[in-house]
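As structure tokens, one chain now follows by itself in the form predicted on its own.
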Amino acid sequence: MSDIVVPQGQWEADQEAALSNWLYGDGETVQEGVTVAEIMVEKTSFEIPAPTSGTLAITVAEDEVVVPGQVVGSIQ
């Protein structure tokens, strides 16, 4: 199992970020390196790639506020 983690160091610590979109559904198979989710910080979007290939397990819903380093899902 590999955690899907919100990247660190890409925006200022005082800016609020939200998980704006999952590009695959819970339980879908994904390939390593594909973009599985997007984070929106103000009007800028950041992509989160799959850390490995496998089955996606989502633990944070769309539109929830997230912080750098937070685990938002996993690949099993």
Contents of the next structure:
Amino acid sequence: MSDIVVPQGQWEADQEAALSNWLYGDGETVQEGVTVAEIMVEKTSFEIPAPTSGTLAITVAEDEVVVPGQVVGSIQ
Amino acid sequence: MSLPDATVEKPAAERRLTIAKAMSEAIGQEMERDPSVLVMGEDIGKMGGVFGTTTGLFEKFGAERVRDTPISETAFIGAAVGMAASGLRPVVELMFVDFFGVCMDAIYNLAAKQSYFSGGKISCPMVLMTSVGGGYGDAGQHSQCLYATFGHLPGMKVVIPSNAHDAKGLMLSAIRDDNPVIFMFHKALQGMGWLGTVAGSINDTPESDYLVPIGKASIVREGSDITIVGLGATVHQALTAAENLAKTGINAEIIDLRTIAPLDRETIFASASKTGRLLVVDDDYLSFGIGAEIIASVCEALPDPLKCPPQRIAHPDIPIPFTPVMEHFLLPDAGKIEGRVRAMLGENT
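Previous: the form predicted on its own; requested now: the form predicted in complex with its partner chain:
Below is the entire complex, every chain and molecule, led by the chain shown above.
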């Protein structure tokens, strides 16, 4: 199992980030490297790639506030 | 849900993009292929576009080909018409279609008529991409669609994708077209978190180069009882309504227009002939709109009357309200579509 983690160091510490989109649904199969989710920080979006291939498990819903390093889901 | 075309088999591994990313990718690939393509607009450089339409292009192509402009649509859209006349292929962003008033002379007196006035000697290969649609409480000067306003004026092509696959293919077609193309994108489908995103707009989008032809509608759901014509966001509302209608045995056929001008009347005629019923749903103002044009076209063309009078759902003829309660009361949605279809089929709702 590989955790899907919000990237570090891509925006300022005082900026609020939110998980804007899951591009795949819970339980869907994804390929390593595809963008599985996007993070929105003040109208700029950042991509989270799938760390490995497998089945996506989502733990943080769309529109929730996230912080760098946070685990938002996993690939099994 | 199987956008954009139910007959195309899905590949094993999907590569899903938002419409924003699909548009950026298309523009970037075309800039690589053709050195005459450039982008201009407000905040389309380092920021990548308020709606994400130019993400990553500034870093890749630099300030010469990805030009941030001052807040003067009059100036930079006028400049784009001149560039298009002299061999370049500009893609310009009018951040909100609502701002068309200050640049409409450049759009419909210069761009749209350039080829006609010059006897075909000077073409105008420019793309004007612009955001449309409301639903997020941004009031009457940031929420309009104005499909009919642009569709009404000869000399321009007008397209609007409902999903990322079509967005990329339509953008590539638009940039390669020698005519001015108005590329509308709906904020509710764009994939920008602060606007919310309809999940169905994020779909499998090949990395390769492919064209979605301008002027060809798509049947996104086959059915036998009624034809529902939508575009942009209303396609997804119609699909949701169709799922509910199917539970009680009503099978709706749904057409995604994809192009407003030129309008693919043939696809609509064929579908309405088959189902015998027609409902047009758009989120522009009601009067003189897309619904009126489609219904008039069907009534002119079909030899036999439909089983019930054709109908339309649109935003009523008042400015779009700011307060979300009033705005959502007036905008089309799946529930309104479902209710109207049941009424058309003689069911009590």
